[in-house]
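The chain below stands alone, shown as structure tokens; this is the form predicted on its own.
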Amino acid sequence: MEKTIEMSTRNRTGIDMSPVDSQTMIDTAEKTPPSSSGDESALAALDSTYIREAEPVGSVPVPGTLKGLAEATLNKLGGRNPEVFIDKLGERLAFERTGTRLYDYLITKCEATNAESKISIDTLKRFRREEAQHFKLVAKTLESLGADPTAQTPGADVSAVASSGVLKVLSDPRTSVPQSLEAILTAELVDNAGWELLSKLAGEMGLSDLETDFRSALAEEAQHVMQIRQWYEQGALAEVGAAS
């Protein structure tokens, strides 16, 4: 059965649920002096110190093959930084791997809640296949450059942390299909920006064939965004109509 947004007395999170106690809390807070003087500037100064002294989030490993080392050296001599390109490839690789899992969860949730009448399961499966194909494209690209696709680059590390919330929403059995669509839309918007950047980087590196391949992947990702957004908006509008 598909989950819908509803009102319930079980939700007692707002202060209006206990006006007497909440007013007592407010009065007490207004009468109680701060535990220390000053403002947030001391905390900001401490944060600034940590930021300046902290090490970067990992590093890009040196190429593990002679071919990779030679290509990296040639790019260095040409005034380019191949480690930036490799880092972004590693980031996209990690994101596409997560993307396939996101669609696995969404497909299962749609099938379990009988949402097929509103959302095409076949289309979701196609999106899932395309995410997997994009993963293979990036892995093959890294290998062709002499880089190790199994290495965790800084961008991949940060991307995994950033997308962990989306993965939690999709994998939570309590979340509805509309809530899951909103979460996966967030991921797809980021994915689009990532592929657009990769395409530009490939062009800057003089890798015209890769730029073409990445543009094709970007076009498919743009279709994902358009369709997911459409389903997301239709679902929300339908719920409003049902409530009225």
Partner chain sequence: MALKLFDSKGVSLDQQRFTWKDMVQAPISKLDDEAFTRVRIILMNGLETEALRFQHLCARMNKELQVPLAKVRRVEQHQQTTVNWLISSDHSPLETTIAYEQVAVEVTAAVARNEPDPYLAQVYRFGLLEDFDHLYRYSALLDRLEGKDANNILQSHTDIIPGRPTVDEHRAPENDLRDHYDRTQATPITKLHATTIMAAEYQTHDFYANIGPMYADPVARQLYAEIASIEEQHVTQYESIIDPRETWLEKWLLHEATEAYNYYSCVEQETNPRIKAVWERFLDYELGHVAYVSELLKKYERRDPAEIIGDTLPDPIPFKSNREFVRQVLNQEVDLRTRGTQFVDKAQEDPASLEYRRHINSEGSPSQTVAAGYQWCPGTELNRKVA
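With the form predicted on its own already on screen, would you show the form predicted together with its partner chain?
Next up is only this chain, free of partner chains and other molecules.
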């Protein structure tokens, strides 16, 4: 198996690379007092002022087409807060759409590097297809509730910010397949939790057909997590020289 991690003297980031310079730098920093007293709690105090004054990142759009079905469904939610459900659906929709692109990157990387045979490109393509199908499932669900599946909800926005680093790792030509697997595992773990939550919300709201659909998506997502994690661990163990 090809090694993806190399040890060399080229890494220049630590103080051990230039002990004399580092020591004089440390000595100077130690004997030079800070220009203002206090500690990092000063940052928290300023942050708190802004937190108290802050507006939310945005709002959930009002359903534009209250069709018969939508009205009936929303009525079933009687007394509940449909905006919470719509926000979470919007979040899952966006996540699955981006997840599809993450698999596109991983497939390209595995194909371009002739990655180790333990990773099945066909399985990655199936996962990619399932991510796209999950996206469509949520889009149809939003339509059935009269909500606009093309709108970006606050949950969608914030979760995209949270996972933006994953996309950055996957799309960097320099990152290895194991590094990419770790990044996609980050996404799959939170995706799994997201589907679990959606299934519970649907059940709680008495939307049993939806709950069934969401539980089947959750079962597929659970397979994604299990498989990606297995490849991720196997790859590291093989590279470290462990007996397979």
